[in-house]
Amino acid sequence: MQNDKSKFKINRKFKKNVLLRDYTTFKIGGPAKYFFEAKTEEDLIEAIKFVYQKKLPFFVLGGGSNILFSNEGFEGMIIRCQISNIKCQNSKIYTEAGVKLSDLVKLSSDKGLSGLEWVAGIPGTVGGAIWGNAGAFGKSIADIIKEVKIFNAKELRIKNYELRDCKFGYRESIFKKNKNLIILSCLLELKKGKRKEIRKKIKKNIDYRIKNHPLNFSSAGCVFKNYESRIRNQGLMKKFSELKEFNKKREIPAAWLIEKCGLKGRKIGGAQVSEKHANFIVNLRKASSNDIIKLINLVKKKVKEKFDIKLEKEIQII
């Protein structure tokens, strides 16, 4: 499956017992048994081949947002994707999976390309954004994807996926459903715009996040997906006038549901449902992964009891 040279390369570079809390925005997580930083596409592919040969559990880590690692750690290999080549040609941007979203936004702004303004202020990397079809302000990464280059770990071959192949949905993609499809890079197609207007939109979006999100605490971003359906319970419709408008859009914000359950500020251990934005759970003071999970389960239970809605997690629990 792989030659002696690549075996030596991987063995020489991976580390042992690396604390995962240092690589996530939640600042939570025990030691990974093995930890490897892939700085090139070749590194990433060889690392995947290595873990398959050794039959090791593995997880490809990007910027560490939208994820909760256990305090028990990870009994396998964490492969941190740091492949970060990026280039622009006309209205298209080629970007590898490890590129920071902040760098992607800056490049598009500098080149006068519009379509990524909504990304401003979102932590993480391009690979993670594609994997979960990241979005905000009614936009998503799927809107600008032209092509995604992947490594199929099961078939041991590289393949290009066009937009329709990616099966994007609300915070969903084929990559999220198939662990064997490792994102290497993508081609984005943007539109020419005026730099001044683009930067104005970027500032507006960053200002919104500063005002409305609990950025002064460690978190994984929004914990739950918004509920994509209507509420037909007439009692609830009479009690909460906002539901009429939400029903028109067929989307009810998770933050609104959580807040109406009186859960803003609720604490378990070192974790808290944010007082600023109810769909954020923040790490107040050395929260454990169990504190976060208990709070997630409490939120789900209360929303189910009050609205008969089963909230779905947006974050991954590893």
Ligand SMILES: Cc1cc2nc3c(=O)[nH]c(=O)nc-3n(C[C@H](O)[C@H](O)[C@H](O)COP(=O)(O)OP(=O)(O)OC[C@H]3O[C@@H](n4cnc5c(N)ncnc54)[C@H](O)[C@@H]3O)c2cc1C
Second form
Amino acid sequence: MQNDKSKFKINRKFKKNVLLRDYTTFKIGGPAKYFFEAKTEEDLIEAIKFVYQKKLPFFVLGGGSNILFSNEGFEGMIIRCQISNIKCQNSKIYTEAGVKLSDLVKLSSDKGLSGLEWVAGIPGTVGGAIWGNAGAFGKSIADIIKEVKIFNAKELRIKNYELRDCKFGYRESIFKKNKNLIILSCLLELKKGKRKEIRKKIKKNIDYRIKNHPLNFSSAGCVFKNYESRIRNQGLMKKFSELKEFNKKREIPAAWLIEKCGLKGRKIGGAQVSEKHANFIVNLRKASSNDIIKLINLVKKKVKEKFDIKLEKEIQII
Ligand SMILES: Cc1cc2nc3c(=O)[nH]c(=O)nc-3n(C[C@H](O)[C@H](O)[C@H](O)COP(=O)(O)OP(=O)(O)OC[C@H]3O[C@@H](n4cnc5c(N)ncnc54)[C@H](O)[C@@H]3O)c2cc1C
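The form predicted together with this ligand is what I need now, so please give it after the form predicted alone.
Next comes the full complex, this chain leading.
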């Protein structure tokens, strides 16, 4: 690629052998062969066209807060989405994909707009949140999306997706299923509210996270999705009284399942199932990607054995 006379300007802008651990909240990940930071929509589209033309493996990175990169690194181009225009009009916010969720929450509270309070304390970017339909406290990004602008890398064209086109579900979206859809920006519809009330809710949510999440360690948030069904096994129902309530809501928290398997605090290498919140795996000290993967597999095995439940990962392993 060094001698390539491509018309693409990004040839002059990408870096080589960039350590991915510096770009993820897990602080794990070997070198990316090529690394490009897209600061404008034009840059991002150009980079995508470039990798498609060169048939290079690629990965669009947001804030790196939902990802485990391998210590082996990535044999292709990491395109870090840093496009970050944001503006507010009446009760709508237009935001590009690389805007940090913390900046989005700040703007909405400054403008007295309600609907994003649950986002406070979630690291990462708007693009990553749309990709995985991020959510907390019973809300998700799908609740406030009006439109998502995407670049379809296969068809080489920009398109607007309305809410229903995004096929959002619990930590699901069409973007998760179709790698050709690159999120450029979106339009959010919020509600006018009282600044003081909004700030109070934000503080409450952040306090909850400080109290319940292992924020003093590197992690990628919750590792597994909650189990969205019921447990009918009578033996388990008798043993665990909480199951009655969970069954009513048709949602069994992954953290509860993991804790009941006695896995809180379990370590492999430098990785540990958090002692504070069992659905977090933390990088205690220089954990490798393999340490984390082994711990994930152990958790899955134990939960399957005890509850006959197949836990699904929320984080992505690359
Ligand atoms: C302490 C902590 C707490 C967390 N709490 C929560 C929580 O309460 N709720 C929750 O849902 N999540 C939570 N997370 C996980 C994570 O922060 C969110 O899922 C966040 O939205 C991910 O955004 P990101 O930009 O970091 O995505 P990344 O990790 O960078 O990427 C995630 C995926 O999105 C894709 N992607 C990113 N940008 C684009 C784009 N422009 N176009 C196409 N694809 C794109 C990537 O390719 C990747 O597949 C938490 C994480 C941590 C570390």
